[in-house]
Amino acid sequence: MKVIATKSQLKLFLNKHRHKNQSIGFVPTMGALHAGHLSLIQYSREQCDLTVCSIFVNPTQFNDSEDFKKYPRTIEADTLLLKEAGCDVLFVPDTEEMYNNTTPIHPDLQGLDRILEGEFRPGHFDGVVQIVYLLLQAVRPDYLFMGLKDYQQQLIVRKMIEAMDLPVQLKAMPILREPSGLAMSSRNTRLTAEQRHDSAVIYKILFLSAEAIRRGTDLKIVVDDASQELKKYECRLEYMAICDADSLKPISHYNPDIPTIILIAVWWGDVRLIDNMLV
């Protein structure tokens, strides 16, 4: 595996394989990598030539510098993760590189980046489709392959790869769960034993949740029995929400007709916890 600092050396590289006509598949991460992160890179390696994955921890997406100074950085076990995932290239600029001689985007993300996430984790996604777009741009990939945990962020940047007119195919995967149902994450490093094991609760309340909307269960009822669940845990629910799939608007009824999805984010002591189920 080529490990590589700067975005000078890995245009250098990558043409190389581009002038082949080999196509490149390329996975974002922020680090402290878990086996959802090497799904992503098992289905690159099996789509595409060529497999690139960037490390990089963007000071422009946390809303609260805390959070960021207490994100997981473990450079040297997510490299040979990589390697053994057979990995082709690892990407890892420091800030100078990502973000010197920049211009600030702003696409019209047509209201997807003010309301869930966006309300509160304000500025959170304008770091976001930032560093998503400065890094497109570095390895300029034939495919971008992202985890559908964030599902509201693979939305969002599906807006800007079209409002930016980019030349890149966003490929969207399947979560990965822990034996218990809770969604992988770098976060959950930061969770207790009792915490890991108790805030498994949130996978089991959007299957029935799922499962009651199904049934025609009137959703504020659907939300208020959810809600009551958690109030058994040391937690704190910051919203759950009913919406189509699409837009992320709100519903007030559910239509099988329109695929809907149940968003979720969780306070576990310290740790914030987001999830969500295609009903």
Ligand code: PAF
Contents of the next structure:
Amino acid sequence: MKVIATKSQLKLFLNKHRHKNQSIGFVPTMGALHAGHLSLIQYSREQCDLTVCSIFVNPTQFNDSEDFKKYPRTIEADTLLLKEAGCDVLFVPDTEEMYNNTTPIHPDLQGLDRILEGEFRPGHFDGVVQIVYLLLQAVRPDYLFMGLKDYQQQLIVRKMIEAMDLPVQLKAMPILREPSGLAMSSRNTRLTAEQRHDSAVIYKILFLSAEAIRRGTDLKIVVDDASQELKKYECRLEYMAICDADSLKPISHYNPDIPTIILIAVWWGDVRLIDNMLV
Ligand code: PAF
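Having gone through the form predicted alone, I am curious about the other one (the form predicted in complex with this ligand); can you provide its structure?
Up next: the whole complex, starting with the chain shown before.
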């Protein structure tokens, strides 16, 4: 696996492959890799000739400086995992390399960046959009692989790709879960053993809520029941929303003909967990 820290070296290296008509798959990450990330590498390897992964803990997407400081950084272990997973290129720029001489973009995201995660983490999606755009400019992949755990993020990146008319296809891949049902996330490593055990209830709630919605239960009751269940634990529900899965507009009645999604954010101690499930 080639490890590259600058955009110019990356361009030189990838151009050689591009000239041989090889397709490039790209998996952007902030490191602290887990099986979810590795599944994205696997998807890319199956579909593309060359797989590039980036590790960059992007300061501009953290609305909370403590979260940025505490974000797990495990570059040595990550490098080994990527090598074993058969990744071809690891791109590890620093902040200056990534942002120097760049101009912010302002694509029309149709308000998607200001609701749900965007409401509770102001500025977060501005940072995500800037960095994904810059990474796409640096890698120029044919395919971009992202996980569905960050459901709103992948919708926003899709909107940005459309708005900027970028020549890349976004592939959003399924959530990987721990055996307990807890969605895999780099932040899980910051949970205590007890919190990790307890927070599996998020999956149970999503699963039971999806069932209740399909049975025709009033959506307010579904959210109330979930909130009551969470009160049994030492956690704080930030939001639970039942939305149209394309526009993320909240719905008041379930219509099986309209793709519907439940999205949830819960604080467990000082760790913020998000998850979602399509109804
Ligand atoms: O999902 C993430 O890990 C990050 O938001 C991303 C897409 C790598 C941008 O920094």
